[in-house]
There are 2 protein chains.
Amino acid sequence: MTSPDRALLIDLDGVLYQENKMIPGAVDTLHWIEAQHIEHLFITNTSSKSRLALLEKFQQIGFDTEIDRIITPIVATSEWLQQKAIRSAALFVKVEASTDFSALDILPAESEGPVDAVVVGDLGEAWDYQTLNRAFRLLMQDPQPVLVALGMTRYWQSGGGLSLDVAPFIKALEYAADCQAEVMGKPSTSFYQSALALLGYPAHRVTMIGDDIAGDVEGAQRAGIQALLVKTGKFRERDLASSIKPDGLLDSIADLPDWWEAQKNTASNRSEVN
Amino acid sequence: MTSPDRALLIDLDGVLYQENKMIPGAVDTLHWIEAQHIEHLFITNTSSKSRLALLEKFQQIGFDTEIDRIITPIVATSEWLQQKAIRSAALFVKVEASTDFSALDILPAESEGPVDAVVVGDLGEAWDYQTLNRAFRLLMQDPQPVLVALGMTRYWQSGGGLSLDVAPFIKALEYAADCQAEVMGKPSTSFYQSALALLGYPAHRVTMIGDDIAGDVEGAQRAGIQALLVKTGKFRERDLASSIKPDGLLDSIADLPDWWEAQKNTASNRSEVN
């Protein structure tokens, strides 16, 4: 029998929980994953919280894991910068999020550089002309530092109305400094590659499970990763009419164990036929 | 004789003056233009000053004209909005520049709209998250207001270093609100068309004179206007190697009367041959 010696990447919001409530069966599936010794990481686009803060939130709503299993755009950026041997960075992220950059030399706020990377996340109301102009001036240095975007979300719905997220500020900097940002966050291939590096598995032996046909399914597939779509969270029926085809469709993550076993049997049958 | 019944569009900085000093012969040429009764307008990309402020600056350094002859991106925007029967606008421009928008209903700063146009210029250090987000929210209304950019300059050299100009903020808004700005300012065709409307001449009977191979020569030619390049201001020898070919090359605006007369004779000779 060819053992399905595969690992898992698991989206958080909409797959494990929704609006601070666990999705029915999600905790059982997590216990099953642990019992089966399936290697796994949790992968999220949140870049405004440290992974410690995320872990505490998970624990409050009913599941526990190890902190190293949580991959945020910040964690992936740290990994990616290390792979590229980039040691110094200027951070434009919320203070709460900056703790996950511990392996880097962080440029002090008053310093004009030089620096190897300019990392930009959702600063929200902390953006002002001087802050954006500082990021721009750092990017105009020679050699030009790499611009890293912690996701490319356009806006979000706040209590007061629509609010600009990180992407518009990235577009402003890209145009001003004539450069292209490296985007960390789903659906970016670099983001999935960093997750694979942290997982220690090649793409063809990994399955992603998510509720977003673009960020989760298309993004993972472009990185060579098998992708399952769940019908919870932001899933809509029209996603099935998309040109993007998931490798499997589950009512929810509660169905993952059955799907996994069926795949194993298929692989095993195929092996017997060959 | 076919009379060269043509009009003139004249760039300011680099053509008439440079660093607060008139270019030799420029005042004589202006007197010659007036004596010949050649219809003319002055056209500049400055959007941080009212035309009254510009006129006062011109007078200080030695030439006079009528205020209505000065076309800035703001004047062209007013004209363009009128042509489109757009009556209300939210302004994101410096207070000094807002006086030239008198024909419009200006949305008060506290108002959330609705509004027909969002006009964005160089706000400099007055940009902050709330201001940019207000422009974004106005652009997200249905029907979507038109976004007008007062030029598309990326940055400028201030005393303190490089400083973001209007274009990066336009790019941020375009991406966030998924729209395309109407750019007023050279080399935009809309800008030249507004100038033609104010001049009251069709494109094929107008000559532009400028020192910028892209903004002045290429921009005017794309709008169907004949374009002369002067070797003063920002002119560089390498401009002659460009794929953009001016319709005439002058050492400076001092040579305009001779060039004009020669053209008239050519037109006259051609007419005799025919």
Contents of the next structure:
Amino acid sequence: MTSPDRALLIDLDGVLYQENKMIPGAVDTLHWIEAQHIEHLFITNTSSKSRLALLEKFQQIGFDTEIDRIITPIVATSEWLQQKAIRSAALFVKVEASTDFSALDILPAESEGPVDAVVVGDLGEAWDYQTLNRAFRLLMQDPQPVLVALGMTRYWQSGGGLSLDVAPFIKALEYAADCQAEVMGKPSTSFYQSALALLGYPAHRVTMIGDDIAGDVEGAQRAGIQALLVKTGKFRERDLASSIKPDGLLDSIADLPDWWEAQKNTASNRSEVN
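Now that you have shown the form predicted in complex with a further copy of the same chain, what about the form predicted alone?
Next up is only this chain, free of partner chains and other molecules.
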């Protein structure tokens, strides 16, 4: 039995956990969501881990879910490349994330041979001039391969502070190779629409919860989805001065049950007045 009213899209890093540390109250909230029979999916721009690795992380923190509830740019990209009949790709992702690309012919590391697509995800500290320049050289081939971005997150909150994510490297490659990337993660509207299709709910009956004012809040709102901003993860007070306005602000996801019940009561009161 699922909730007939609304469904949830929930970001992972910065909302449920930060690196290997759980956000206080997050697991309790996940159990509350299940107890309330609220339909939900986990939607993340994480491109450094496979979907199976993310599932295992859930299990390690004491919460079990189905692997199909986890939506990542890697899964969306693999499906999109197959739909476009793109068979070969150069991957700029961490080794542990490459398993979700098993259907593709992967160009060997260091090779600059012909390829149909250049897929760029989170390489973290593995980025250097040689690696970025290899991606550039591949994109300069004729015909030009398609550049695929596994999300367009600008930065994330690591244990050592804010750290660059995928978007800055994509922007550098777009400028140098004079091309436009296909974005397969947040804030792409098509990525959110794919999540809505899997949920089986229209946009106006779905709430997104995230810590990124641009990728989570603005991206969801552009797709017609209500968006809540949590004050954990990469959140900074200056986000509140942005032109992007969240539909709700929570100290953390631990406050979701109270916010949810308050919204239900407000809707009920309006119904009685009418």
